[in-house]
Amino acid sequence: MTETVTPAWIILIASIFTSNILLANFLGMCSFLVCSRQIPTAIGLGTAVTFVMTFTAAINYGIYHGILVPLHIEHLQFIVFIAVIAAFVQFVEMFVERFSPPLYYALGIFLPLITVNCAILGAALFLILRNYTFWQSVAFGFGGGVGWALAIILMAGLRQKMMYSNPPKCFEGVAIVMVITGVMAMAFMGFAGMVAIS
């Protein structure tokens, strides 16, 4: 009996909705909580994360299967993946600083901290653990980034609306953000019947 190969477009849709890397796996929460106060900042960071996650997924796939596996040094994958992510984030940081200084200063320390965003490293590790092909890996990286961006932009919109509300003292600040994140995660579970990836 042959194993069915999941098409890349299904992995793309699933990684945005049903298996959202932030709302299903809770990876990348630090920058999500801090940079979701303003919509422009959330859009900028979400775009940067999507860009980095897509390209590092492709690069890490190539390095893993083209170098680490043939040389039987798969145990170095964590170090290699983090080095690739760090180098790529450095490139993105220089690009944003050059072409969008306001966004660069709005993101502040969280732009270089994309390097240690566990969602990006998690995506690289998931594609290896799940034995994805190259195109499946690219789809998963792009979908994971779009899903993360969607979550932070939605949260930024909600937080801007909450500026005009008066929540109870015990729910002010991070507490209400965590409650809303939980509700968003449950809402995204409603997509579970569409597609799923393992």
Contents of the next structure:
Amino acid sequence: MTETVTPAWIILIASIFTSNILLANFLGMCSFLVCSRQIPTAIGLGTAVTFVMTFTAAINYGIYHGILVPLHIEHLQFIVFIAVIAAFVQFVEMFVERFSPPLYYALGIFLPLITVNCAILGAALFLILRNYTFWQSVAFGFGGGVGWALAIILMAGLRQKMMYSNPPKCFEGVAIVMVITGVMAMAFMGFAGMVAIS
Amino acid sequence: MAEMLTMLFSNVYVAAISVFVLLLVALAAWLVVAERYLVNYGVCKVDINAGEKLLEVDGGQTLLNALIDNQVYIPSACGGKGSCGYCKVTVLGGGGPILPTETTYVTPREARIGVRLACQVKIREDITIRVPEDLLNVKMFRAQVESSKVLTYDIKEIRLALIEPDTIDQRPGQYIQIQAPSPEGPVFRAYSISSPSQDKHVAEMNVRLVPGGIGSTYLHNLQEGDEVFFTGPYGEFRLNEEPDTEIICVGGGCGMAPMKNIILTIYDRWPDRSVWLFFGCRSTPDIFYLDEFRELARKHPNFHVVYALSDPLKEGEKWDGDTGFIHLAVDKHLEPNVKRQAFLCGPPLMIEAVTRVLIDKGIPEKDVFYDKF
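Structure of the form predicted together with the partner chain (previous: the form predicted on its own):
Everything in the complex follows now, all chains and molecules, and the chain you saw is the first one.
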């Protein structure tokens, strides 16, 4: 039996829903917990993460397979990927500041903080680990970003609803958010049998 | 040659280091180019006080730098790092929302009307601001040290003779900002003016040496004839102009400069006006200007000088003034319910104690002005 290549669109769907990078791998938790209080902020940050994740997945794929593999220096992937992500975030910041000041003001400090969002580095490392092709990588980067954005927007909606509820004292704040994240993760994983990626 | 290169790159260390370095250089170059073409805002307009002053400045810089470059000297002690909170202006349009770096210095009430720290506002579009009227009269002065006199073991009186411009219009209680060199470029430090407002060609200060302080170390090391740059005058305080209002000055430590200015200005204009000067020191070596003020009190019978020492006298020391903390002296000497304006200058604890005493004596809180440090 020959090994079949997973089509890019399956990877896209899977990375949004069943293998959601946030809910399945719990990556990018810090900004998820902090910026999920208001839906508009969540949308802005989610958009920025999607944008950065798609492009850095493509760039990092190119650098890994074009430079690191031929020279047998794959062990540099961590430091190279993070440098690329940092530079790209800087670029995005300049770009948004120039062409969309309202979005720039809305994102504020969160835009540079994407640099240290572990989901983005995680996506780049996963696509190497899973031997994706270029288009699979782009699909995975975009899907991962959309999935992360979906999770944070859903959480922001829930937290806005929860604003006036009274959880037990010891569960207030981040604790109850973690509990809800767990429940959300279970709900998302429920569909894992429908589309699966390894 | 090509073989050598291949050989070199087949060494994993050489390959790793060179790839990493090249990659970083390429990313940096890309960012520099992007910055060149993207971060170009063109010329932006700054409208100050509804058209009173219109500036055209390059976008991309901070509002504070743009204003200082155009001779609008907003006070700033930290040099634009957002750590002193002096450079407050009201932004009416075009500055974006307030940044987290500003919220430490801007109260929620101020934030609602648009108060921002000028050093944190980046000019990206046309911007409309309001600044206190006085600030538009602030100038940059070039001056020369006329004299530097030792007052106590750690306080010096430094007189600056103005060169360009050669006159200063100041009100008593105002301050100037001295430009002092520091390893990170020039910084500004605020000092009250101690020379009276009628002496228009000099600016005098009382400077206490703070160990490790940038401004005070610089000023204490100045020699006669050295050139000094400063901006000013700053400060909102206005002396009550009604001659029958009594003026109360209370100082402590080295908080003498604004009082000296107030007192000498008053006796130039109203020789019979009633003024009390209370000055608190620890011990006799801290006393300064006492003889000068006693001489003035002989000429103007309505001027009363009270110096008080808070530490017990050492053996063999002579002291004919008050003892104890200065707020006790204020309480002892002042009759209640007289029409007064008070100006306080000194450490926070002293200000609090004296304010309580003055309110007990029937001075409304709005007429008690102070300078805490």
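Numbering follows the first chain given and starts at 1. As the structure is a prediction and not an experimental result, all values here were calculated from the model. The term rigid core refers to the maximal set of C-alpha atoms that superpose within 1.5 Å between the two forms.
Core-superposed comparison between the two forms: the C-alpha position of residue 77 differs by less than 2 Å.
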